[in-house]
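Encoded as C-alpha cells, the following chain is the form predicted on its own, with no partner shown.
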Amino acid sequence: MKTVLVTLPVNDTHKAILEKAGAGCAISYLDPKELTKELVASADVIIGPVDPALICASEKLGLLQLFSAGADPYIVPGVLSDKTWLANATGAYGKAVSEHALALTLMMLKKLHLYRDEQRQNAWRDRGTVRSLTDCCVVVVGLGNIGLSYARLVKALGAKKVIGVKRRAGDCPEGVDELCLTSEIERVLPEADVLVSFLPGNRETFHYYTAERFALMKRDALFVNCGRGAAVAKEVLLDVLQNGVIGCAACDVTELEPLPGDSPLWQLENLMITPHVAGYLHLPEILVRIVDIAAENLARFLSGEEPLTLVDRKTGYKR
C-alpha cells in the first residue's frame, strides 16, 4: 500500500477527489508544520508544501506534487532522489497572477499608486498626464501559462503590440504579435513601454534584468515583476528607479522576502510593492485547480505513468 501525505488545506470535497484518484492508498492530511524527517521518509507521495530540508533525497519518495508553479528550492542537487518525480502546479495560477499583473500595469499607467499616496496625506493634487494601454508595446518575458494569460488580457484590452519572450523558438500563439528568445531580449527592450516578467527562479534567470538591459529601455518605461524577485538584483532595481533609467516599477516579488523593513525600496515613490500575493491560494479556485492537477498526477503515478506537469530539474520548467 502506498503512503500519501497531503499538506494542502483541503476540505471534504477536495479529499474525495484525491481519495478517488488514490484508491487503495493510505492518505494522511497534515499541516506542513507537522512534517518530520521520519514522516517524509515514510511517504511514497507528498502533495503540497514540504520543507526541502526534510526530504533528504528519500529514495522511497516516488512523487512530489508541488502546489506552486515554481520549483526552484527542489531542483537543488541533493534535495530529491533521482527516483522521485517532481511535478508542479502549472495551469493553476494563470488567471490569478495574470490579473494581478494587469492590475499593477493599469495602476502605474494611470498613476493610481501616486493618488493613493496623496489620499493618505489628505492631499487633493493633480498628478498630470496619464497613459493608455492602447498606445503601449508590452513585452512579456516568460510565456508559460501565466505569461500567455497576461499577454492575452492586455491584447484584449487593445495593447498596441505584444511581444512574447521565451526560451525556445516556436509558433506565435494567439494574443502575441511577435516572439523573441530570452537570449536576444536586447533586441526588443528599446520598444517596450511595459516590461512584464513571469520568469521562474533558476541559474539562467538569476539577475537576468541587469543595469545594462534596463539602460536599453525608454526612460518612461514601466517594469512589472510577478515571477521571481531574484531576476533583478535589489541594488539594480533601486538604482534604475532612483536615477530615472526607467519610469516606474511594480513588484509582487523581491530578491529578499520578506523585504526587510529598512530596505530603501519601500520609500521609492515610483515603486509599487505587493508582498508576493498574486498567486498562493488567495483566489479560491486556485486550490480547486491544484487538487485536480494533483489527483491526475497521483493516478498517473500509481499506474506507472509520468505526471502531466513533470518538472525538468535542469531548468525548473515543466517539460
Given for the second form:
Protein chains: 2
Amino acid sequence: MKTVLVTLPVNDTHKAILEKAGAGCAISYLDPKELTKELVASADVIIGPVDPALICASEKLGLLQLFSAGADPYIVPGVLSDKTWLANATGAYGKAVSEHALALTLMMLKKLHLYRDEQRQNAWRDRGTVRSLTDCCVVVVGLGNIGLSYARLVKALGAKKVIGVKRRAGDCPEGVDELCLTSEIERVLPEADVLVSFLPGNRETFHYYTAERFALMKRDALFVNCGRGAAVAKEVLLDVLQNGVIGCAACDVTELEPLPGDSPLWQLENLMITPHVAGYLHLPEILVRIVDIAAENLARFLSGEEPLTLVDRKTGYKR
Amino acid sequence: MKTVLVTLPVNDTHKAILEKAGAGCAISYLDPKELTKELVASADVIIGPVDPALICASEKLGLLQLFSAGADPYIVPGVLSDKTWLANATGAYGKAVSEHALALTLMMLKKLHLYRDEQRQNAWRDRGTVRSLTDCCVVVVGLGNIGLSYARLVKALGAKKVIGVKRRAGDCPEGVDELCLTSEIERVLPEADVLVSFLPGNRETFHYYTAERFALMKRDALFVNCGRGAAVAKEVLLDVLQNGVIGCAACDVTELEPLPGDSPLWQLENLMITPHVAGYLHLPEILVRIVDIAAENLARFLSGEEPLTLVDRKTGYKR
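Next up, the form predicted together with another copy of the chain in place of the form predicted on its own?
Everything in the complex follows now, all chains and molecules, and the chain you saw is the first one.
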C-alpha cells in the first residue's frame, strides 16, 4: 500500500477527489509544519508544500506534487532523488496572477498608488495626466499559462499592441500581436509602454532585467513583476526607479522575500509593492485547480505513467 | 459676425478644427480666469468652462458648449436665458472615466489599497483572500456613454453577470446581461458584488444611495462612485463603511468637493478616494473629442440647427 501525505488545506470535497484518484492508498492529511524527516521518508507521494531540507533525497518518494508553478527550491541538486518525479501546479494560477498583474498595471496607469498616498495625508490633490491601455504597447515576458492569460486580458481591454516574449520560437497565440525571443528582448524594449514579467526563478532568468535593458526603455515606461523577484537585482530596481530610467514599477515579488524592513525600496513613491500574494491560495478556485492537477498526477503515478505537469529538473519548467 | 469665446486649453490642431467649423466668426481664445461679465455679454457662443455667475442670463448667448458631461451648475434657474442652447460633452469621457472606474474596481477586489498602506509602513503582510471579477455580479447604475463603456470592459474581463440600471426601459445593450430601472434598484441590490455609479448630479439622483438601499446589499459588496458625489450623503457613506454594511468603496467624487481636510472619510481603511480626476482633461484624447463635439455643435448653431448634445434643462441630461 502506497503512502500519500497531503499538506494542502483541503476540505471534504477536495479530499473526495484525491481519495478517488488514490483509491487503495493510505492518505494522510497534515499541516506542513507537522512534517518530519521520518514522515517524509515514509512517503511514496507528497502533495503540497514540504520544506526541501526534510526530503534528504528520499529514494522512496516517487512523486512530489508541488502546489506552486515555480519549482526553484526543489531542483537544487541533492534535494530530490533521481527516482522522484517532480510535478508542479502549472495552470492553477493563470487567472489569479494575471488579474493581479492587470490590477497593478491599471493602478500605475491611473496613478492610484499616488492618490492613496495623498489620501493618507487628507489631501485632495490632482496628480495630472494619466494613460489609457489603448495607447500602450504591452510587452509580456513569459508566455505560459499566466502570461498568456494576462495578454488576453489587456487585449480585451483594447491594448494598442501586445508583444509576447518567450524562450522558443513558435506560432503567435491568440491575444498576442507579435512574438520575440527572450534572448532578443533588446529589440522590443524601446517600444514598451508597459513591461510585464512572469519569468520563473532559475539560472536563465536570474538578473534578466539588467540596467542596460532598462536603459533601452522609454523614460515613462512601467514595469510589473509578478514572476520571480530574482529576475531583477534589488540595486538595479532601486536605481532605475530613483533615477527616472523608467517611470514606475509594481512588484509582487522581490529579490529577497520577505523584503527586509530596512530596504529603501519600501518608500519609493513610484514603486508599488505587494507581498507575493498574486497567487498562493488567495482565490478559492486556485486550490480546486491544484487538487484536480494533483488527483490526475496521483492516478497516473499509481499506474506507472509520468505526471502531466512533470518538471524538467534542468530548467525548472514543465517538460 | 458672430463672437465665439473658447476657454479650452486648445493647441493649433484643435484651433484649426474649430476655425473650420466657425468660418466667418470672430474666435478668441482665453483662459477661463480672463472672462469678465462684459466679455461674456459680448459672446454669441462660449466653448469651454465659464463661471455661471458671469453669464447673467445674457440674451445674446446662443450656444454654451460645456466641456463636461454634467451640466448641473448651468441648469439652475436664472443662469441661462431661455434663448441659449446648452450643450454638453457627452461622449468625450467614456473611455477615461470607465477605465478609471475599472482600475478602482480591480484595486478593491485585489486589496491593493490595503497593500499600499502596508507598504507605507515597510510591512510585508499578507491580507488574505481576494476576489475575481469572474465571480462577481456587477451592477452598473447609469447606462450612458460612460456606464456602457464600463459594462463592456468588465464583461470583456469575464464578469459573471452585468446588470445595467437606467431611467427608462429599453433594449438590453451589448455587454449588459439584464436591465433594471433606477426606480426599482431594490430588486437587484441583493445580488450585487460590485455596485458602480455613474449617475449625474440632479434632483432625481440626489442622495439616491440611501442607508436603506445599502442595507439590502451583501456585507462584502464593493461600491464605486465615478458619477457625482451628491448621489450619496456623506454621513451615509461613512456609516455603511464604518459599520460594515458593505465591504469597501472607491469614490472619485464626494458630496462636498474638495473633500474637507477634516472629513472622517479620508482615513477610512476601506475607502479609496481620488479627487475627481477620472475625467477632466487627464487623457489627451478627451480634449480631442470635446473639440470635435464643439466644432460640430458650432457649425450646427451657425446654420440654425440644434446642437447634437443639447441638454434638457429640466433633467440635466442630453435631450
